[in-house]
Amino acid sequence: MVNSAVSEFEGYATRALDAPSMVPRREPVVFGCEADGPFDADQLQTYEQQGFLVIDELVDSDFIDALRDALSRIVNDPALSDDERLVREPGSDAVRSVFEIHRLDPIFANLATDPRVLGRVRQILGSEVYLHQTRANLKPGFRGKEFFWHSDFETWHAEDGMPTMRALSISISLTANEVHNGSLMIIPGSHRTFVGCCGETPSDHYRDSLRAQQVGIPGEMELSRLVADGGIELITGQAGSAVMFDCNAMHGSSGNITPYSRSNLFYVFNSVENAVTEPFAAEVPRPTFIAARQVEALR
(Lines of atoms letter the chains of each structure in order from A and count residues from 1; the text may use other names and numbers.)
(Lines give C-alpha, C1' and ligand atoms only; values in the text may rest on other atoms or scores of the structure.)
(Ligands and ions follow the chains in the order given, each with its own letter.)
Protein backbone atom coordinates (compact mmCIF):
# COMPACT_ATOMS: atom_id res chain seq x y z
CA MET A 1 0.00 0.00 0.00
CA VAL A 2 1.34 3.41 -0.95
CA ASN A 3 2.18 5.50 2.10
CA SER A 4 0.28 8.55 0.81
CA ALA A 5 -0.44 10.08 4.22
CA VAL A 6 3.23 10.26 5.13
CA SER A 7 4.16 11.49 1.65
CA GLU A 8 1.74 14.39 2.00
CA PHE A 9 3.09 15.18 5.47
CA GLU A 10 6.66 15.27 4.21
CA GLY A 11 5.64 17.56 1.35
CA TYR A 12 7.36 15.62 -1.43
CA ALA A 13 4.43 14.22 -3.40
CA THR A 14 5.41 12.50 -6.63
CA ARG A 15 4.38 9.94 -9.26
CA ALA A 16 0.56 9.90 -9.14
CA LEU A 17 0.28 13.60 -10.07
CA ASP A 18 -1.84 15.28 -12.73
CA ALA A 19 1.06 17.61 -13.55
CA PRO A 20 4.71 17.90 -12.48
CA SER A 21 5.37 20.00 -9.39
CA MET A 22 8.30 22.01 -8.05
CA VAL A 23 8.49 22.60 -4.30
CA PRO A 24 11.27 24.10 -2.14
CA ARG A 25 13.54 21.82 -0.16
CA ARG A 26 12.68 21.63 3.55
CA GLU A 27 15.87 20.20 5.04
CA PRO A 28 19.35 21.71 5.46
CA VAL A 29 21.98 20.76 2.88
CA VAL A 30 24.95 20.63 5.27
CA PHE A 31 24.21 19.25 8.74
CA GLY A 32 27.75 19.44 10.18
CA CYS A 33 30.34 22.20 10.48
CA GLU A 34 34.00 22.82 9.71
CA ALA A 35 35.14 21.31 13.01
CA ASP A 36 33.45 18.00 12.19
CA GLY A 37 35.70 16.88 9.33
CA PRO A 38 38.21 17.56 6.57
CA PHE A 39 36.19 20.05 4.50
CA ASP A 40 36.98 23.69 5.26
CA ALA A 41 34.39 26.46 5.50
CA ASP A 42 34.71 27.44 1.82
CA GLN A 43 34.20 23.86 0.66
CA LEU A 44 31.14 23.44 2.85
CA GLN A 45 29.72 26.67 1.48
CA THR A 46 30.30 25.45 -2.08
CA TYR A 47 28.48 22.21 -1.32
CA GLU A 48 25.67 24.15 0.35
CA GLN A 49 25.20 26.44 -2.64
CA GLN A 50 25.93 24.13 -5.58
CA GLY A 51 24.80 20.76 -4.22
CA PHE A 52 28.07 19.03 -5.07
CA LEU A 53 31.80 19.20 -4.50
CA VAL A 54 34.66 17.81 -6.62
CA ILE A 55 37.68 16.20 -4.97
CA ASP A 56 40.57 16.14 -7.44
CA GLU A 57 42.49 13.24 -5.90
CA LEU A 58 40.70 11.08 -3.35
CA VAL A 59 42.28 7.69 -4.09
CA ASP A 60 45.85 6.96 -5.22
CA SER A 61 46.72 5.13 -8.45
CA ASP A 62 47.76 1.82 -6.83
CA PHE A 63 44.44 1.51 -5.05
CA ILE A 64 42.58 2.43 -8.23
CA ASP A 65 44.36 -0.42 -10.04
CA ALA A 66 43.27 -2.85 -7.33
CA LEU A 67 39.67 -1.59 -7.53
CA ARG A 68 39.63 -1.97 -11.30
CA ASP A 69 41.00 -5.50 -11.06
CA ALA A 70 38.34 -6.46 -8.51
CA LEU A 71 35.57 -5.00 -10.67
CA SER A 72 36.85 -6.89 -13.72
CA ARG A 73 36.80 -10.17 -11.78
CA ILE A 74 33.19 -9.57 -10.77
CA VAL A 75 32.00 -8.63 -14.25
CA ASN A 76 33.71 -11.66 -15.82
CA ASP A 77 32.84 -14.21 -13.13
CA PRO A 78 30.72 -16.97 -14.77
CA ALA A 79 29.08 -17.67 -11.41
CA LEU A 80 27.59 -14.16 -11.48
CA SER A 81 26.48 -14.08 -15.11
CA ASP A 82 22.80 -14.51 -14.18
CA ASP A 83 23.00 -12.60 -10.90
CA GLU A 84 20.32 -9.91 -10.69
CA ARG A 85 22.90 -7.50 -9.27
CA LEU A 86 24.58 -7.33 -12.68
CA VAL A 87 22.38 -5.10 -14.84
CA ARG A 88 22.85 -5.21 -18.63
CA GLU A 89 22.70 -2.39 -21.13
CA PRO A 90 19.39 -2.11 -23.01
CA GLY A 91 19.83 -3.92 -26.31
CA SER A 92 23.11 -5.68 -25.44
CA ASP A 93 24.77 -8.03 -22.95
CA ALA A 94 27.31 -5.41 -21.88
CA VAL A 95 27.22 -4.81 -18.12
CA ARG A 96 25.72 -1.42 -17.31
CA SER A 97 25.80 -1.53 -13.50
CA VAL A 98 26.89 -3.83 -10.68
CA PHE A 99 24.82 -3.34 -7.51
CA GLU A 100 25.68 -4.20 -3.92
CA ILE A 101 29.30 -4.21 -4.96
CA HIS A 102 30.51 -3.86 -1.39
CA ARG A 103 29.24 -7.42 -0.76
CA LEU A 104 30.95 -8.88 -3.84
CA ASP A 105 34.54 -8.03 -2.88
CA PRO A 106 35.89 -6.79 0.46
CA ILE A 107 37.99 -4.10 -1.21
CA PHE A 108 34.81 -2.17 -1.99
CA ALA A 109 33.50 -2.57 1.56
CA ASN A 110 36.82 -1.28 2.92
CA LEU A 111 36.63 1.81 0.71
CA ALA A 112 33.25 2.75 2.22
CA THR A 113 34.83 3.00 5.68
CA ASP A 114 38.05 4.69 4.56
CA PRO A 115 38.48 7.89 6.63
CA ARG A 116 38.96 9.89 3.42
CA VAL A 117 35.43 8.93 2.47
CA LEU A 118 33.61 8.40 5.75
CA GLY A 119 34.98 11.53 7.42
CA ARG A 120 33.65 13.76 4.67
CA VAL A 121 30.28 12.01 4.58
CA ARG A 122 29.73 12.30 8.33
CA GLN A 123 30.69 15.97 8.18
CA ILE A 124 28.07 16.76 5.53
CA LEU A 125 25.28 14.65 7.05
CA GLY A 126 26.10 15.53 10.65
CA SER A 127 25.55 12.03 12.03
CA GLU A 128 26.56 8.41 11.85
CA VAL A 129 25.72 6.95 8.45
CA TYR A 130 25.00 3.65 6.74
CA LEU A 131 25.09 2.41 3.16
CA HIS A 132 21.75 2.76 1.40
CA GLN A 133 23.15 1.54 -1.92
CA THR A 134 26.44 0.74 -3.65
CA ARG A 135 27.11 0.15 -7.30
CA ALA A 136 29.60 0.44 -10.12
CA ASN A 137 28.39 2.12 -13.29
CA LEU A 138 30.25 0.92 -16.38
CA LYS A 139 29.78 2.91 -19.52
CA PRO A 140 31.55 0.71 -22.10
CA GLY A 141 33.02 2.25 -25.22
CA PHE A 142 30.60 2.49 -28.18
CA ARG A 143 27.78 0.76 -26.22
CA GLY A 144 27.30 2.74 -23.00
CA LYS A 145 23.81 4.25 -22.97
CA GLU A 146 22.71 7.47 -21.32
CA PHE A 147 21.30 7.96 -17.83
CA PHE A 148 18.49 10.49 -18.25
CA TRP A 149 18.15 13.49 -15.91
CA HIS A 150 16.82 12.53 -12.49
CA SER A 151 16.95 13.25 -8.78
CA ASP A 152 17.97 10.18 -6.81
CA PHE A 153 15.89 11.32 -3.87
CA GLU A 154 12.72 11.24 -5.96
CA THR A 155 13.24 7.51 -6.53
CA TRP A 156 14.52 6.76 -3.03
CA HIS A 157 11.53 8.60 -1.55
CA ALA A 158 8.94 7.10 -3.90
CA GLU A 159 10.19 3.51 -4.14
CA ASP A 160 12.41 2.97 -1.08
CA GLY A 161 10.66 5.09 1.57
CA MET A 162 13.48 7.52 2.34
CA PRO A 163 11.73 10.25 4.40
CA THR A 164 13.94 13.33 3.97
CA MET A 165 16.89 14.75 2.08
CA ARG A 166 19.63 13.68 4.46
CA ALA A 167 21.62 11.45 2.13
CA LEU A 168 24.36 11.88 -0.45
CA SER A 169 26.32 10.03 -3.09
CA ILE A 170 30.03 9.92 -3.72
CA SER A 171 31.19 8.90 -7.18
CA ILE A 172 34.80 7.74 -7.45
CA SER A 173 36.34 7.59 -10.93
CA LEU A 174 37.99 4.30 -11.86
CA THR A 175 38.87 5.62 -15.32
CA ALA A 176 39.34 9.07 -16.74
CA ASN A 177 36.04 10.94 -16.98
CA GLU A 178 36.37 13.14 -20.06
CA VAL A 179 34.13 15.62 -21.85
CA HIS A 180 33.53 13.07 -24.62
CA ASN A 181 32.88 9.71 -22.89
CA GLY A 182 29.58 10.26 -21.12
CA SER A 183 30.67 11.92 -17.90
CA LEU A 184 28.31 12.99 -15.15
CA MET A 185 26.38 16.25 -15.56
CA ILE A 186 24.85 18.10 -12.61
CA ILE A 187 22.57 21.15 -12.53
CA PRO A 188 24.07 23.44 -9.84
CA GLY A 189 21.52 24.57 -7.27
CA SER A 190 18.91 22.04 -8.36
CA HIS A 191 19.17 20.29 -4.98
CA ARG A 192 17.09 23.10 -3.46
CA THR A 193 13.96 22.19 -5.45
CA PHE A 194 12.08 18.91 -5.38
CA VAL A 195 10.52 18.03 -8.72
CA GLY A 196 7.46 15.81 -8.37
CA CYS A 197 6.98 13.54 -11.39
CA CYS A 198 3.96 12.11 -13.18
CA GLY A 199 3.21 8.44 -13.79
CA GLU A 200 2.35 5.75 -11.26
CA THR A 201 5.10 3.37 -10.25
CA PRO A 202 4.75 0.06 -12.15
CA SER A 203 5.16 -3.26 -10.35
CA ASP A 204 8.80 -4.37 -10.20
CA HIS A 205 9.74 -1.06 -11.74
CA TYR A 206 13.41 -1.58 -10.90
CA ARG A 207 13.74 -4.29 -13.56
CA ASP A 208 13.20 -1.70 -16.30
CA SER A 209 14.34 1.50 -14.59
CA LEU A 210 17.89 0.25 -13.93
CA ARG A 211 18.30 -0.29 -17.67
CA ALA A 212 16.43 2.78 -18.92
CA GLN A 213 14.32 4.88 -16.56
CA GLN A 214 10.95 6.05 -17.88
CA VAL A 215 9.01 6.80 -14.65
CA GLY A 216 10.31 9.23 -12.05
CA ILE A 217 12.02 11.56 -14.50
CA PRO A 218 11.31 15.31 -14.64
CA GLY A 219 9.44 17.07 -17.41
CA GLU A 220 11.18 19.19 -20.03
CA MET A 221 9.67 22.42 -18.70
CA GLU A 222 10.88 21.73 -15.17
CA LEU A 223 14.35 20.77 -16.39
CA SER A 224 14.54 23.91 -18.48
CA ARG A 225 13.68 26.05 -15.45
CA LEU A 226 16.37 24.38 -13.34
CA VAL A 227 18.98 24.82 -16.09
CA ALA A 228 17.98 28.44 -16.65
CA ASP A 229 18.67 29.09 -12.97
CA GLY A 230 21.81 27.00 -12.47
CA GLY A 231 23.29 25.98 -15.81
CA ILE A 232 24.92 22.58 -16.33
CA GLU A 233 28.24 21.46 -14.87
CA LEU A 234 30.12 18.61 -16.57
CA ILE A 235 32.17 16.65 -14.01
CA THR A 236 35.49 15.51 -15.45
CA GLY A 237 38.60 14.19 -13.76
CA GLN A 238 41.29 11.56 -13.78
CA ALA A 239 41.02 8.13 -12.18
CA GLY A 240 41.02 8.57 -8.42
CA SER A 241 39.07 11.82 -8.47
CA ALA A 242 35.62 11.98 -6.93
CA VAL A 243 32.49 14.07 -6.66
CA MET A 244 30.13 14.21 -3.68
CA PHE A 245 26.61 15.32 -4.49
CA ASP A 246 23.37 15.85 -2.62
CA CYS A 247 20.62 13.25 -2.91
CA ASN A 248 18.30 15.75 -4.61
CA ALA A 249 20.79 17.18 -7.11
CA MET A 250 19.43 16.80 -10.64
CA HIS A 251 21.98 14.86 -12.68
CA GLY A 252 22.40 12.58 -15.68
CA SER A 253 24.88 11.57 -18.35
CA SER A 254 24.92 11.15 -22.10
CA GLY A 255 25.80 7.98 -23.99
CA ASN A 256 29.36 6.94 -24.75
CA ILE A 257 30.07 6.59 -28.47
CA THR A 258 33.84 6.83 -28.04
CA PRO A 259 36.28 3.90 -27.71
CA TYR A 260 37.07 5.01 -24.15
CA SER A 261 35.13 3.21 -21.43
CA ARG A 262 34.09 5.16 -18.34
CA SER A 263 33.71 3.35 -15.01
CA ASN A 264 32.73 4.91 -11.68
CA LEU A 265 31.94 3.60 -8.22
CA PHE A 266 28.91 5.04 -6.46
CA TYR A 267 28.37 4.88 -2.72
CA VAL A 268 25.07 6.17 -1.31
CA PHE A 269 25.27 7.15 2.36
CA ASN A 270 22.15 7.84 4.41
CA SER A 271 21.97 9.26 7.92
CA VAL A 272 21.04 6.72 10.58
CA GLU A 273 18.46 9.33 11.62
CA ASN A 274 16.82 9.11 8.18
CA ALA A 275 16.14 5.37 7.95
CA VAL A 276 13.75 4.24 5.24
CA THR A 277 10.11 3.46 5.98
CA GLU A 278 7.41 2.18 3.62
CA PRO A 279 7.60 3.47 0.03
CA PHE A 280 5.76 6.76 -0.50
CA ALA A 281 4.67 6.02 -4.08
CA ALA A 282 5.08 2.31 -4.75
CA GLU A 283 3.27 -0.80 -3.62
CA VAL A 284 6.32 -2.59 -2.21
CA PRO A 285 9.95 -1.61 -1.52
CA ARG A 286 12.66 -2.36 -4.03
CA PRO A 287 14.94 -5.38 -3.32
CA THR A 288 17.56 -4.89 -0.62
CA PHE A 289 20.46 -5.23 -3.08
CA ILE A 290 19.28 -1.87 -4.46
CA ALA A 291 18.08 -0.22 -1.25
CA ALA A 292 19.21 -1.48 2.16
CA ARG A 293 16.53 -1.68 4.80
CA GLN A 294 18.79 -2.59 7.72
CA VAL A 295 20.51 0.34 9.41
CA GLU A 296 24.11 -0.55 10.33
CA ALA A 297 26.23 2.47 11.19
CA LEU A 298 29.62 2.35 9.49
CA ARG A 299 32.67 2.27 11.72
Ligand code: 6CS
Given for the second form:
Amino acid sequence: MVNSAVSEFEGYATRALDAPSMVPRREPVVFGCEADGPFDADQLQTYEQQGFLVIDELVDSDFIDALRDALSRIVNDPALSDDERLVREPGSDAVRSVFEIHRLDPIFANLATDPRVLGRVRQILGSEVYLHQTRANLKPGFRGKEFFWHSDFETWHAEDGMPTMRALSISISLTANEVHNGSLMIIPGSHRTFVGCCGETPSDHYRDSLRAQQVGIPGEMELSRLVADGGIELITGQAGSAVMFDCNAMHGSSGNITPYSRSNLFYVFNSVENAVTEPFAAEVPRPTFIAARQVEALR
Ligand code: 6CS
Ligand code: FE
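Please give the other form, namely the form predicted together with the named molecule, since only the form predicted on its own has been shown so far.
Next comes the full complex, this chain leading.
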Protein backbone atom coordinates (compact mmCIF):
# COMPACT_ATOMS: atom_id res chain seq x y z
CA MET A 1 0.00 0.00 0.00
CA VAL A 2 2.07 2.91 1.29
CA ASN A 3 5.18 3.53 -0.76
CA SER A 4 8.31 3.62 1.34
CA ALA A 5 10.77 4.55 -1.39
CA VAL A 6 11.94 7.46 0.71
CA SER A 7 13.62 5.38 3.38
CA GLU A 8 16.25 7.91 4.43
CA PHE A 9 13.67 10.69 4.76
CA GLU A 10 10.90 10.48 7.34
CA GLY A 11 7.75 12.00 5.96
CA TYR A 12 4.92 13.40 8.01
CA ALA A 13 2.70 10.50 9.11
CA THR A 14 -0.78 10.72 7.61
CA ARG A 15 -3.63 8.58 6.19
CA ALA A 16 -4.70 5.29 7.72
CA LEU A 17 -3.55 6.43 11.18
CA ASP A 18 -5.29 4.88 14.20
CA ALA A 19 -5.94 8.34 15.56
CA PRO A 20 -5.41 11.85 14.18
CA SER A 21 -2.11 13.43 15.19
CA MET A 22 -0.75 16.92 15.58
CA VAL A 23 2.99 17.40 15.16
CA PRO A 24 5.06 20.57 14.97
CA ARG A 25 6.20 21.81 11.58
CA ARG A 26 9.86 21.01 10.89
CA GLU A 27 10.61 23.55 8.18
CA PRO A 28 10.93 27.33 8.20
CA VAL A 29 8.00 29.35 6.84
CA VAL A 30 9.94 32.17 5.18
CA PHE A 31 13.12 31.07 3.40
CA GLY A 32 14.22 34.44 2.00
CA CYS A 33 14.80 37.87 3.51
CA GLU A 34 13.86 41.52 2.96
CA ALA A 35 16.73 42.13 0.55
CA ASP A 36 15.44 39.35 -1.75
CA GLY A 37 12.25 41.01 -2.94
CA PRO A 38 9.22 43.25 -2.71
CA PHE A 39 8.01 42.35 0.78
CA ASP A 40 9.36 44.43 3.65
CA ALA A 41 10.39 42.93 6.98
CA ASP A 42 6.96 43.54 8.55
CA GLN A 43 5.17 41.76 5.74
CA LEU A 44 7.54 38.82 5.94
CA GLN A 45 6.97 38.65 9.68
CA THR A 46 3.19 38.68 9.20
CA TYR A 47 3.44 35.82 6.70
CA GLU A 48 5.74 33.93 9.03
CA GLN A 49 3.39 34.29 12.01
CA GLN A 50 -0.04 34.04 10.35
CA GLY A 51 0.81 31.72 7.47
CA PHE A 52 -0.73 34.09 4.93
CA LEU A 53 -0.62 37.64 3.62
CA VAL A 54 -3.23 39.67 1.77
CA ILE A 55 -2.27 41.91 -1.16
CA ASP A 56 -5.02 44.50 -1.67
CA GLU A 57 -4.38 45.20 -5.35
CA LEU A 58 -2.09 42.79 -7.12
CA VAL A 59 -3.47 43.42 -10.63
CA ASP A 60 -5.69 46.15 -12.11
CA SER A 61 -9.24 45.83 -13.37
CA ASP A 62 -8.44 45.78 -17.12
CA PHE A 63 -6.21 42.82 -16.62
CA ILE A 64 -8.82 41.12 -14.44
CA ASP A 65 -11.34 41.53 -17.29
CA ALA A 66 -8.94 39.81 -19.68
CA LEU A 67 -8.36 36.95 -17.22
CA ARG A 68 -12.09 36.55 -16.68
CA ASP A 69 -12.71 36.46 -20.45
CA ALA A 70 -10.05 33.80 -20.92
CA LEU A 71 -11.55 31.66 -18.16
CA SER A 72 -15.02 31.99 -19.60
CA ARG A 73 -13.76 30.93 -23.05
CA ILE A 74 -12.29 27.79 -21.50
CA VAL A 75 -15.39 26.93 -19.50
CA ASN A 76 -17.65 27.40 -22.54
CA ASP A 77 -15.39 25.70 -25.09
CA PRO A 78 -17.31 22.67 -26.45
CA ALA A 79 -13.98 20.98 -27.26
CA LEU A 80 -13.15 20.96 -23.55
CA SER A 81 -16.52 19.88 -22.15
CA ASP A 82 -15.33 16.30 -21.50
CA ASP A 83 -11.80 17.31 -20.56
CA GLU A 84 -10.63 15.85 -17.22
CA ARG A 85 -9.26 19.23 -16.23
CA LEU A 86 -12.76 20.61 -15.89
CA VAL A 87 -14.13 19.36 -12.56
CA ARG A 88 -17.90 19.61 -11.99
CA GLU A 89 -19.75 20.46 -8.81
CA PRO A 90 -21.19 17.53 -6.85
CA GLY A 91 -24.87 17.37 -7.80
CA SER A 92 -24.76 19.61 -10.89
CA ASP A 93 -22.98 20.15 -14.19
CA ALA A 94 -21.65 23.54 -13.14
CA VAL A 95 -17.87 23.80 -13.45
CA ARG A 96 -16.27 23.82 -9.99
CA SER A 97 -12.59 23.94 -10.95
CA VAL A 98 -10.43 24.15 -14.04
CA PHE A 99 -6.99 22.59 -13.55
CA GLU A 100 -3.81 23.36 -15.45
CA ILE A 101 -5.03 26.79 -16.53
CA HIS A 102 -1.48 27.79 -17.46
CA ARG A 103 -1.61 25.27 -20.31
CA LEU A 104 -5.08 26.32 -21.46
CA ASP A 105 -4.40 29.97 -22.22
CA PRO A 106 -1.11 31.90 -22.43
CA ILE A 107 -2.53 34.73 -20.32
CA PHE A 108 -2.52 32.35 -17.36
CA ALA A 109 1.01 31.15 -18.09
CA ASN A 110 2.22 34.74 -18.27
CA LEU A 111 0.67 35.62 -14.95
CA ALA A 112 2.79 32.95 -13.23
CA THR A 113 5.97 34.67 -14.35
CA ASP A 114 4.74 38.23 -13.79
CA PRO A 115 7.29 39.93 -11.51
CA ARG A 116 4.49 40.98 -9.14
CA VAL A 117 3.83 37.30 -8.53
CA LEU A 118 7.17 35.60 -9.05
CA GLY A 119 9.19 38.15 -7.08
CA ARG A 120 7.05 37.65 -3.99
CA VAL A 121 6.98 33.88 -4.31
CA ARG A 122 10.75 33.56 -4.71
CA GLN A 123 11.29 35.83 -1.74
CA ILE A 124 9.22 33.65 0.56
CA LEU A 125 10.48 30.30 -0.75
CA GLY A 126 14.07 31.56 -0.97
CA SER A 127 14.92 29.81 -4.23
CA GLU A 128 13.93 29.32 -7.82
CA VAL A 129 10.41 27.93 -8.05
CA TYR A 130 8.20 25.93 -10.40
CA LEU A 131 4.46 25.34 -10.76
CA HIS A 132 3.15 22.35 -8.85
CA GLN A 133 -0.48 23.04 -9.73
CA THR A 134 -2.66 25.75 -11.24
CA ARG A 135 -6.41 26.00 -11.20
CA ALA A 136 -9.43 28.27 -11.17
CA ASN A 137 -12.12 27.68 -8.57
CA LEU A 138 -15.35 29.17 -9.89
CA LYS A 139 -17.70 28.92 -6.89
CA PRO A 140 -20.72 29.75 -9.07
CA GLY A 141 -23.68 31.63 -7.57
CA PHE A 142 -26.44 29.48 -6.02
CA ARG A 143 -24.65 26.16 -6.61
CA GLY A 144 -20.98 26.48 -5.69
CA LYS A 145 -20.35 23.95 -2.93
CA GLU A 146 -17.96 24.22 -0.01
CA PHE A 147 -14.36 23.10 0.35
CA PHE A 148 -14.04 21.46 3.74
CA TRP A 149 -11.11 22.40 6.02
CA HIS A 150 -7.81 20.96 4.84
CA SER A 151 -4.09 21.53 4.61
CA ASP A 152 -3.00 21.43 0.96
CA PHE A 153 0.37 20.08 2.03
CA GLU A 154 -1.28 17.04 3.64
CA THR A 155 -2.65 16.05 0.23
CA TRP A 156 0.46 17.03 -1.73
CA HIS A 157 2.63 15.03 0.69
CA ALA A 158 0.38 11.97 0.84
CA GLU A 159 -0.74 11.81 -2.80
CA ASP A 160 1.87 13.72 -4.80
CA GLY A 161 5.05 12.99 -2.81
CA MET A 162 5.91 16.59 -1.94
CA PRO A 163 8.62 16.03 0.69
CA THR A 164 8.64 19.21 2.77
CA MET A 165 6.70 22.38 3.50
CA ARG A 166 8.42 24.65 1.03
CA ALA A 167 5.53 25.55 -1.24
CA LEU A 168 2.76 28.15 -1.25
CA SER A 169 -0.39 29.19 -3.05
CA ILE A 170 -1.31 32.55 -4.40
CA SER A 171 -5.01 33.06 -4.91
CA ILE A 172 -6.04 35.94 -7.17
CA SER A 173 -9.65 37.15 -7.04
CA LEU A 174 -11.43 37.45 -10.38
CA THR A 175 -14.65 38.58 -8.69
CA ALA A 176 -15.31 40.32 -5.41
CA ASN A 177 -14.76 37.96 -2.47
CA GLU A 178 -17.38 39.00 0.07
CA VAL A 179 -18.44 37.86 3.51
CA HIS A 180 -21.38 36.00 1.98
CA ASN A 181 -20.27 34.32 -1.25
CA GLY A 182 -18.01 31.54 -0.06
CA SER A 183 -14.72 33.33 0.47
CA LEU A 184 -11.60 31.64 1.77
CA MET A 185 -11.28 31.08 5.52
CA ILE A 186 -7.84 30.50 7.05
CA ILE A 187 -6.89 29.57 10.60
CA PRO A 188 -4.01 31.93 11.51
CA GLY A 189 -0.99 30.09 12.86
CA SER A 190 -2.26 26.66 11.78
CA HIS A 191 0.63 26.31 9.34
CA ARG A 192 2.91 25.53 12.31
CA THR A 193 1.21 22.20 13.02
CA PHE A 194 0.88 19.18 10.77
CA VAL A 195 -2.39 17.36 11.33
CA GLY A 196 -2.19 13.69 10.38
CA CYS A 197 -5.43 12.28 8.98
CA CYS A 198 -7.09 8.89 9.47
CA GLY A 199 -8.68 7.40 6.34
CA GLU A 200 -6.75 5.32 3.84
CA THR A 201 -6.25 6.93 0.40
CA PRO A 202 -8.67 5.27 -2.07
CA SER A 203 -7.52 4.48 -5.61
CA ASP A 204 -8.08 7.42 -7.98
CA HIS A 205 -8.99 9.50 -4.96
CA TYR A 206 -8.76 12.71 -6.96
CA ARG A 207 -11.96 11.91 -8.85
CA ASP A 208 -13.90 12.39 -5.61
CA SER A 209 -11.63 14.60 -3.54
CA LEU A 210 -11.66 17.52 -5.97
CA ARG A 211 -15.48 17.61 -5.77
CA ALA A 212 -15.99 16.86 -2.08
CA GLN A 213 -13.01 15.78 -0.01
CA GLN A 214 -13.60 13.05 2.58
CA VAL A 215 -10.13 11.57 3.11
CA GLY A 216 -7.23 13.81 4.12
CA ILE A 217 -9.35 16.08 6.25
CA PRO A 218 -8.58 16.68 9.90
CA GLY A 219 -10.71 15.54 12.82
CA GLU A 220 -13.09 17.88 14.61
CA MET A 221 -11.03 17.83 17.80
CA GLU A 222 -7.89 18.89 15.95
CA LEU A 223 -9.74 21.62 14.05
CA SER A 224 -11.28 22.91 17.25
CA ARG A 225 -7.85 23.12 18.84
CA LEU A 226 -6.37 25.03 15.91
CA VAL A 227 -9.29 27.46 15.93
CA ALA A 228 -9.12 27.90 19.70
CA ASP A 229 -5.49 28.94 19.28
CA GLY A 230 -5.69 31.04 16.12
CA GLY A 231 -9.30 31.97 15.40
CA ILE A 232 -10.62 32.16 11.84
CA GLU A 233 -9.76 34.85 9.30
CA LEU A 234 -12.17 35.42 6.40
CA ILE A 235 -10.30 36.72 3.36
CA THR A 236 -12.41 39.28 1.54
CA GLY A 237 -11.31 41.65 -1.19
CA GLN A 238 -12.12 43.21 -4.54
CA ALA A 239 -11.34 41.62 -7.90
CA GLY A 240 -7.60 41.99 -8.38
CA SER A 241 -6.75 41.39 -4.74
CA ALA A 242 -4.74 38.35 -3.78
CA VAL A 243 -3.72 36.24 -0.85
CA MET A 244 -0.55 34.21 -0.52
CA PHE A 245 -0.74 31.32 1.90
CA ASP A 246 1.58 28.66 3.17
CA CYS A 247 1.11 25.09 1.91
CA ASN A 248 0.25 23.86 5.41
CA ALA A 249 -2.18 26.62 6.40
CA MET A 250 -5.51 25.07 7.42
CA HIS A 251 -8.21 26.56 5.21
CA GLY A 252 -11.59 25.96 3.63
CA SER A 253 -14.65 27.80 2.37
CA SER A 254 -18.42 27.63 2.60
CA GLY A 255 -20.86 27.09 -0.25
CA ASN A 256 -22.17 30.00 -2.27
CA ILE A 257 -25.94 30.43 -2.21
CA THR A 258 -25.76 34.11 -3.26
CA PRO A 259 -26.28 35.19 -6.91
CA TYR A 260 -22.66 36.44 -6.98
CA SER A 261 -20.07 34.00 -8.21
CA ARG A 262 -16.76 33.93 -6.38
CA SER A 263 -14.07 33.01 -8.91
CA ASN A 264 -10.42 32.83 -7.96
CA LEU A 265 -7.25 31.68 -9.67
CA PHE A 266 -4.83 29.55 -7.68
CA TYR A 267 -1.17 29.11 -8.51
CA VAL A 268 0.82 26.65 -6.43
CA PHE A 269 4.55 27.27 -6.45
CA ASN A 270 7.03 24.76 -5.11
CA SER A 271 10.74 25.31 -4.47
CA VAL A 272 13.00 23.63 -7.02
CA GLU A 273 14.76 22.24 -3.96
CA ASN A 274 11.59 20.42 -2.93
CA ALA A 275 10.88 18.29 -6.02
CA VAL A 276 8.23 15.63 -5.59
CA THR A 277 9.19 12.02 -4.89
CA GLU A 278 6.95 8.95 -4.68
CA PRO A 279 3.70 9.59 -2.78
CA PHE A 280 3.99 9.19 0.99
CA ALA A 281 0.54 7.64 1.38
CA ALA A 282 -0.93 6.62 -1.97
CA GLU A 283 -0.25 3.82 -4.44
CA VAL A 284 0.50 5.98 -7.45
CA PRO A 285 1.01 9.69 -8.00
CA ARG A 286 -1.93 11.76 -9.21
CA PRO A 287 -2.13 12.78 -12.88
CA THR A 288 0.18 15.60 -13.91
CA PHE A 289 -2.67 17.99 -14.69
CA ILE A 290 -3.22 18.08 -10.91
CA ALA A 291 0.36 17.78 -9.71
CA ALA A 292 3.38 18.43 -11.90
CA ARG A 293 6.18 15.89 -11.72
CA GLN A 294 8.78 17.85 -13.65
CA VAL A 295 10.79 20.67 -12.19
CA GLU A 296 10.96 23.53 -14.69
CA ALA A 297 12.20 26.65 -12.93
CA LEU A 298 10.17 29.72 -13.87
CA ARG A 299 12.06 32.63 -15.38
O1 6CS B 1 -6.09 18.17 -4.03
C2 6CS B 1 -5.56 19.24 -4.31
O3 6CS B 1 -4.40 19.30 -4.71
C4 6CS B 1 -6.36 20.50 -4.15
N5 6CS B 1 -7.52 20.29 -3.39
C6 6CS B 1 -8.00 21.13 -2.54
C7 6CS B 1 -9.32 20.93 -1.93
N8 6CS B 1 -7.32 22.22 -2.21
C9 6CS B 1 -6.06 22.44 -2.67
C10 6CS B 1 -5.48 21.57 -3.63
O11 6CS B 1 -5.15 22.36 -4.70
FE1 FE C 1 -6.80 24.05 -0.60
